[in-house]
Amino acid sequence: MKIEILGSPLPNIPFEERPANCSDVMWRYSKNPIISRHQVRGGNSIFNSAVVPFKDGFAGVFRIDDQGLAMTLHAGFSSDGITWDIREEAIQFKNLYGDCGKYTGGYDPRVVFIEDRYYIVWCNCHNGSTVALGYTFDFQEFFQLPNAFPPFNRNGVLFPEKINGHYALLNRPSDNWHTPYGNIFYAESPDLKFWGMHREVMKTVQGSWQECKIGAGPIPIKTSEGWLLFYHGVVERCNGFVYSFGAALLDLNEPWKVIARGRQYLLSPQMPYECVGDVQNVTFPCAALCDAQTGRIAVYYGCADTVTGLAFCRADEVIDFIRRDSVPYCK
């Protein structure tokens, strides 16, 4: 049976064919990084950012750490998904719910279009890191909803449609710093204000690239075989953490159930711009564009917490890859 992406065609997706001498399931854009650390005046780094189709091109919400190392979110626009015009002014969210959703700085955003608007999910620094939500209709004006959870929680990722009539969100309960803890959980909400029905989705895997902690990456991609989820995993080496990313397949109707999960990573820090930067050895996916007609996927990922890279794959090859060599059930 043919594996298909269930969605709309996106013929203008940024894409570069696999190099002739490459047999990897995922390959890097030959002109990486696509966004440098100093692309915005006063910036120290631009990474871990979100991109979506918008009008005839693309829009995004970008994490920029300034030269004081304050973490802020900025809107950006592109006609081809590669060359970006990112605003120097940080996004100013209009607070709709008082101190239930106060914006005090943000990082690692994801963006998804649901029904009639673009929802932004990010890590908010409000009494400790937690999952914040907001929305925009036009990437000009932004509104903030209540924080989804109390601290500490990270890597909030909304599904692109309601599951069984409810909004669905992947998240990673955490702690107050980067200690080795974190499994992926699922939560649902009738209104994006009240969250419950928490379920564990995936645990870490000992003795692997994902043994310390894991976290959902780009918005899950709906396919004929299930939800294709790219996610990052962390292993601790003698000189610190190493962030790689792989993929899993989740049940379409019950996404807390894992159908298959790759034992091997798809991409790990190997290039200089992934190994050297503010934080060494990081490849961190936050966004993916996909073309339902061809099955092509472009993944945006942060490199060494400093710059932004782009990698490519095809949905059928990724799903075959994780099915052929899947992690044994470990929930």
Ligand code: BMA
Second form
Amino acid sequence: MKIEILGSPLPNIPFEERPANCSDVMWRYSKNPIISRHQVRGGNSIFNSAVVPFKDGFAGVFRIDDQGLAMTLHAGFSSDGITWDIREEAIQFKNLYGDCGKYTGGYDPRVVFIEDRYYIVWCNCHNGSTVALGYTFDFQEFFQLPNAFPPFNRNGVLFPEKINGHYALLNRPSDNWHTPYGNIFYAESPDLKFWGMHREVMKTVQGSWQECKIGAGPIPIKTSEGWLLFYHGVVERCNGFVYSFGAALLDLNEPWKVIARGRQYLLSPQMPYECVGDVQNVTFPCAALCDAQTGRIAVYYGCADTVTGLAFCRADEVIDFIRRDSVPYCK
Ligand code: BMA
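Starting from the form predicted on its own shown above, please give the structure in the form predicted together with this ligand.
Following is the full complex, with the preceding chain placed first.
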């Protein structure tokens, strides 16, 4: 049976065909990186950022670390998904719930359209890193909801629709710095304020690229086979962490159940802009655009905590790849 993305067509998705000399399931954009570290005045780096289709083009929320290394979020707009006009002024969130979630700087945003608005989930520094939520209708005015969890937690990723009547959020409980461990969990909420029913989705895999910690990446993509989830995995080598990314397939109705999970990574730091930068050897995906009509996917990923790259794949090929060589135990 044909593997399909269940969603809307996106004929203007940024996409480049696989180069003739490449047999990889995922391949990089030939003009990477698409966003340079100095594209916005006063910036030190622009990476780990999220984009969505918006009006006739695209909009996004970008992580900029400034030259004092303060981490802030900035709106950006693009007509083709490749050339971005990113606002120099940081987003100011209108805080709707007082002490429950103040904006004190943010990083690693994800953006998703649900029902009538664009939700932003990011890592907030309020009393320690945790998962913050907010929304916008127009990428001009932004509102902040309560933090989903107390510190420490990161890599919050909302599903693009309610599951069994509830909002659903992948997350990664952690500690106060570069957690040397971490598994992906699932939480649900009736109203985006109260979160519970925590379930474990996936553990790390010893002796692999996903050995120390894993974290959900872009918004899961609904397919005929299950939710296609791209996620990053970290291994500690003798001179530091290496961040690669791969994919898993989660059950459509019970997404805490893993159907298949790639043993091999899809992309790992190999190009100079992924290996050299403020933090060496990091590829960190935070967004994916997909075209349901053709199965084409474009993944946006941070490179070496410095610049932003783009990589491409096809949903059916990724699903075949992770089914063919799956981690033997899924939990
Ligand atoms: C993680 C996050 C990411 C970063 C990565 C590598 O813990 O902070 O923002 O890309 O570390 O430094």
